[in-house]
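Next up is one chain by itself, shown in structure tokens, the form predicted on its own.
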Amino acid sequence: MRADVAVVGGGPAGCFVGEALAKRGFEVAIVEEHAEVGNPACCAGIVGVDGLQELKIKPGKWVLGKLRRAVFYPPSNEPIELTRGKVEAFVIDRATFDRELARKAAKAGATLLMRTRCVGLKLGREPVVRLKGGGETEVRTRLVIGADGPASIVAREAGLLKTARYLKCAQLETIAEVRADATELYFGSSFAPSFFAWLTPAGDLCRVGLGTSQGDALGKLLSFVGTHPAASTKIQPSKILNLCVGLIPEPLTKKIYADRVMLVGDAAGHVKPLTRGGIYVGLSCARLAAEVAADALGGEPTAKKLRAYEQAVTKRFGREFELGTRACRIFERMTDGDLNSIFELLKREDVQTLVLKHFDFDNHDKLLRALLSKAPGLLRSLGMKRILKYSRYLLKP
């Protein structure tokens, strides 16, 4: 088979990517190794109001339930509810969703070769896909998009991996006591090192998972369900459903291009540094990888070329990705003491009008800038050895 680009990984940013340039007039094939797209999916499922407008996608029949309000646990365990009295947030069946954009790239012209799976490359001025389990055992290309995950093949075989690095998850879904139109987030070294565990409501059922960078992220979240003083409670142990573990990625580690190759999506470690959420940025960056890449197949689309594609992306997202790694690496360095007396800062009126006022629950970077420049005052009030401990990443450049 003979196609311009062939797209591995038929997830959201694969299907945006490959509906963009099958728009355009090019021929596109999109490599997924699964029976049905959009199973299995390993995620929370919240995509911001704001961010589906601006994708200019509708909210369909995928929609599970609003989020108004996020409900925070510290450490201390005692609770910190957030809200603007808006719907700020939707809850969405990853699964019905993905099928959606699956649709609308073969309406555009894509071809979907499923049950197919990207086994290697061979790069060069042909690269060739090599197939296995379709009726296809190879697609000669022009271009090679990967969008195959953390863990990306097309990566490894690029050499685009060598600074990779991640989160390990772990997600169930299971009857619980929770808000239909609040999330909450819960914080603790003990189950959720560098990260924080989660409750969202999902239809009938609720997503609990959780992110770790240490140890065995299925261990911690039955831990988790079955001891935490507070979500063990509103959890049903009995009708647990559903599992799963994966990799989260972290931006900025890992190049997101090379001669005739690029990455789209999670295999980019495009997603937002302090939640991880990867389907609003997988699939804007994914918007702009579709305009390089028809571009740079106006000749032959080298490295030299999809470097626009590199800048394009450090130009939209740059500044959240760069504040939201910074903020990280003083959250991963917090110990459960720290992130109580953070807490106790949130629950005083003026930082939660501040919080409201510059959250943007899509684009993190503009209450990061605001609370940078309230820093010195807030850091004032956690204590000398505090200010010490963090001021370093703060004003690092």
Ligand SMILES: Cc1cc2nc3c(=O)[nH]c(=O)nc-3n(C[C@H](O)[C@H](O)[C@H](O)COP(=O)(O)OP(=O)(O)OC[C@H]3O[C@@H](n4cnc5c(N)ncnc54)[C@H](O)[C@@H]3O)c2cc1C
The other form holds:
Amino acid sequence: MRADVAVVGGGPAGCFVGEALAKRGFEVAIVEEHAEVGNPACCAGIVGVDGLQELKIKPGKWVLGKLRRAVFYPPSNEPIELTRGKVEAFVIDRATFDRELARKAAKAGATLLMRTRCVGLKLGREPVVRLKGGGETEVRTRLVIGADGPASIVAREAGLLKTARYLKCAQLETIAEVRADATELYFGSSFAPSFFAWLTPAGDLCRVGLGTSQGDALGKLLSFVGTHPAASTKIQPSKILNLCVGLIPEPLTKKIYADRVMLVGDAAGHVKPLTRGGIYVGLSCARLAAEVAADALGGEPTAKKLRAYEQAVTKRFGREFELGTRACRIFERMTDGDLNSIFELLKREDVQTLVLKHFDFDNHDKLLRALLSKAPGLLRSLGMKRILKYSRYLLKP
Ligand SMILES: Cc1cc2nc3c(=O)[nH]c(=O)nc-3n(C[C@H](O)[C@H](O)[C@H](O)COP(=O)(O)OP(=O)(O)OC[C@H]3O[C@@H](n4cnc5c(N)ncnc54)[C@H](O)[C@@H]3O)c2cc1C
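Previous: the form predicted on its own; requested now: the form predicted in complex with the ligand:
After this comes the whole thing, all chains and molecules, with the earlier chain placed first.
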């Protein structure tokens, strides 16, 4: 078949960009390897309320819960709770959410090719997306958009993966004793080196997950569930309903366009550096991609024209990605003792007030900048040795 735009991947980013381009009158084909969008999905499903509003996505029947508070468990295991009393984020059912975005794309005129896997690309003046599994064997197109997740075949075939880095994650759903409006975050190098574990209520169930850049994420998760002094008392390991593993990309480690090729969502590494949430950032950047693509398709969508996409992303999220990535570099290198000291600071009323005043669920750079502006005082509390140990990671990305 032929289409102006071939979108590989029918996840949130693919459906969102597909809908936007179909609405502008382009012929769009969305290729999805699974029989159903959003299934399987490995995701905690936490999405900021303000971010969704900005994207003009009204809460639907996919909202499973509303989060008002976060409880942090440092390695010392003395919990610290933060809340502004208002609903900050929804916990969503990804299958229903993704399906809604797919329905909107189809309604706007996009063709969905389900159970159809992209197995390769032929790039050139008229790119060809090679397919297997469904009724079609190829899409001849003018522009390929890779929305095919962290292990993107489009990114690989277009040579855009050179410095890509990933976080390994595992998650399960089970019965657990958690508050319906609180997500819990657990820090400690013995179970989640370089990242953290989470317990997030999702309707009647609880999503228990963990990310790490070292070793086997699933093994670490099962060990966390069985042995963590606080979390293991809340989780019922005999009631685990499902287990999944997934990769989350690191921002700024991929190029996001080439001649007649663009990447969106996880395929582009569009996630928040600190929490690695990708739904809001992925959709925001997919919207920018659609604007640039629509313009470029007025002529030939060459790399020169598509560069505007990277510029638009940098303008909107560049500072967020840069500052967040630097903060991550420091966090990844922190010993448990240093993490305990940071969380001790968070117990101070003045620090809590600062954090709650500047916290923005989807834009962490606001808080990071506020913390940096108070840096001399805060850093003094941490001690000179620690400042010297980590300051070079703040200066160099
Ligand atoms: C454990 C875990 C927890 C997470 N929790 C959160 C969270 O709480 N909040 C948040 O915002 N983000 C979270 N994320 C990240 C979030 O899931 C992703 O950022 C989001 O799914 C990215 O959407 P996407 O459309 O780019 O990619 P995906 O959702 O991965 O969709 C890609 C689609 O492409 C399809 N595909 C892949 N290859 C091919 C191919 N060759 N041919 C055809 N189709 C193909 C796949 O089947 C899939 O449907 C989490 C991730 C993990 C792993």
